[in-house]
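Just the one chain here, the form predicted on its own, laid out as structure tokens.
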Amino acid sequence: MSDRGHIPVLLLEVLEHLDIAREGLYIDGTIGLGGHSLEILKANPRASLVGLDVDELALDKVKETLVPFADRVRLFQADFRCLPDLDIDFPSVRGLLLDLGLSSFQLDSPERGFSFNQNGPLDMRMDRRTKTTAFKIIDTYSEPRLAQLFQKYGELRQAKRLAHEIVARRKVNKFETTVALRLVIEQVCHWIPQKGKIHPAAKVFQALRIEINQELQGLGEFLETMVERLPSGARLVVISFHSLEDRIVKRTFARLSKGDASAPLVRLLTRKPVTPGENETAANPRSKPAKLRAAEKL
């Protein structure tokens, strides 16, 4: 496993919207390989940092990366949604970052099973303590449940057909590898590569990953809770990589900025999502779907 090629997405935009020149605590709720966190610590000697990640391998790597700043860093193996329960001085927080995408080392590690382009086990667990794997879902979910999963989280038009084919074929041969699953997806969806067209396996793998890691569960509620906990002036920056996540962030920030029955709780810093420019997508094609939204606690 290698972290070569790891490039933090929308780095300059993250630093700008977090307003990292201020003294205080910054939280990276999905620290990954620590690209954003490293730049925050390098840029501001008065900044301290709390980093969370469910992936133990990511934390092992980020510990090495942040060694020069160890006296200003605390790391937790925890889901970002556990943040309100941790012993953290929330009044001193100046910025909270969530980069909801996969780390490059996760995608580039065949043994993790995240990529349909590499042959590996059907795993896809960010937290390896989790018992549910992609293999378990493909092997045990009923046809209606698989179809609902592919449609809801993958927005796949051929969801019912694919679910039917998987259930029929698994009676003869179990789907144990990423390539085995990709091949049946390509057959059912009649895949022909076309420029700008999303591979149907990307949608199916996304659906499986969301289900396994419960990526959408409680995201909006977490943002609302953190807005309640954070002090006035604290910034919240969220990078999402698919429309389902972005929709939750957009609606939550919009609701908090209007205040509904009470006064507005945040000021929107991004009326529209910030996306990577041509130079960034050319240097890092994986950044292309990224959307950044930011808000400031009033």
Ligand SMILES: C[S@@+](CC[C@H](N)C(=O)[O-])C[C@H]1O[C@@H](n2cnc3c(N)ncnc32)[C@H](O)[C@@H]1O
Contents of the next structure:
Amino acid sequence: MSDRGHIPVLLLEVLEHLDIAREGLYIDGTIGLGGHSLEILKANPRASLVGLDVDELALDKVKETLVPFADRVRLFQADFRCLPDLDIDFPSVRGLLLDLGLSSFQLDSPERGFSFNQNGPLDMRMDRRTKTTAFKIIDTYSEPRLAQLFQKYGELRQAKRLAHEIVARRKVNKFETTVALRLVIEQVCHWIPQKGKIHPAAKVFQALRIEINQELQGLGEFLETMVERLPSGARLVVISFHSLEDRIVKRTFARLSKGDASAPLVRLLTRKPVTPGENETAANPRSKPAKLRAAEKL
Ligand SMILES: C[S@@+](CC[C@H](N)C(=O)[O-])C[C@H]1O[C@@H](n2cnc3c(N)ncnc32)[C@H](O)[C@@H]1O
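What does the same protein look like in the form predicted in complex with the named molecule, given that the last one was the form predicted on its own?
Below is the entire complex, every chain and molecule, led by the chain shown above.
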């Protein structure tokens, strides 16, 4: 396991859109290795920070990283969707950041099972207290349910064929590892590596991850609740890494900025999503799909 080479995505854009020079509380709902949080604390001695993550291993790491700022930091092992229930002084919040998805630390740990390029158990839980693992889904979901999952969350063209093949083969040999699953995907999808083409296993692994970690559930509702709780002038900044997530953020911010049923509640700070430039994607190819959207509470 290594966190070497951790590079926070869209760092300058995050700091700018959060407007971190103001005194008060900043919330990092997905603190990971603390790349963004560290910069907020370094840049502004009048900033305090609440950090959340579901992954206890990430929290162990970030605790070490943020030791020099310990008197200004509170960390919770919690889902950001539980934020409204935590004991936090919401009127003093100046900014909320969600940098969704996985950290490089999780992706680069084969034993977590997130990467199809490294062999490991079929796990993929961000929160190891979660009961459902990728193994359980692949081993127990019915063929139609698997097909629907690959289609809906992975947008995989060969979803039905893959589900059929998995169900047929698992009767003989259970799929225990990431590589065993990758191999059947490559066979069913007739995968030949080509520049610019997404590996079909990336789509299937994405679908499994979303299902296991319930990544899309309640995201829009969470943003709406936070907008109600935060004071005027507070900034919300969200980075998403796939279109399903980005669509939810975009629609929620749009709805809140129009104020369909009431007066508008936010001002959009980004009409179009902010994306990494060429320099950033060259230095950190994983940043490529990132899309940042931001809004300010009115
Ligand atoms: C992309 S990383 C964040 C990286 C971080 N900004 C940094 O610079 O180090 C996303 C993190 O969010 C966590 N996470 C994902 N979904 C979460 C949720 N619903 N609640 C809390 N943490 C979550 C993951 O465990 C992961 O550590």
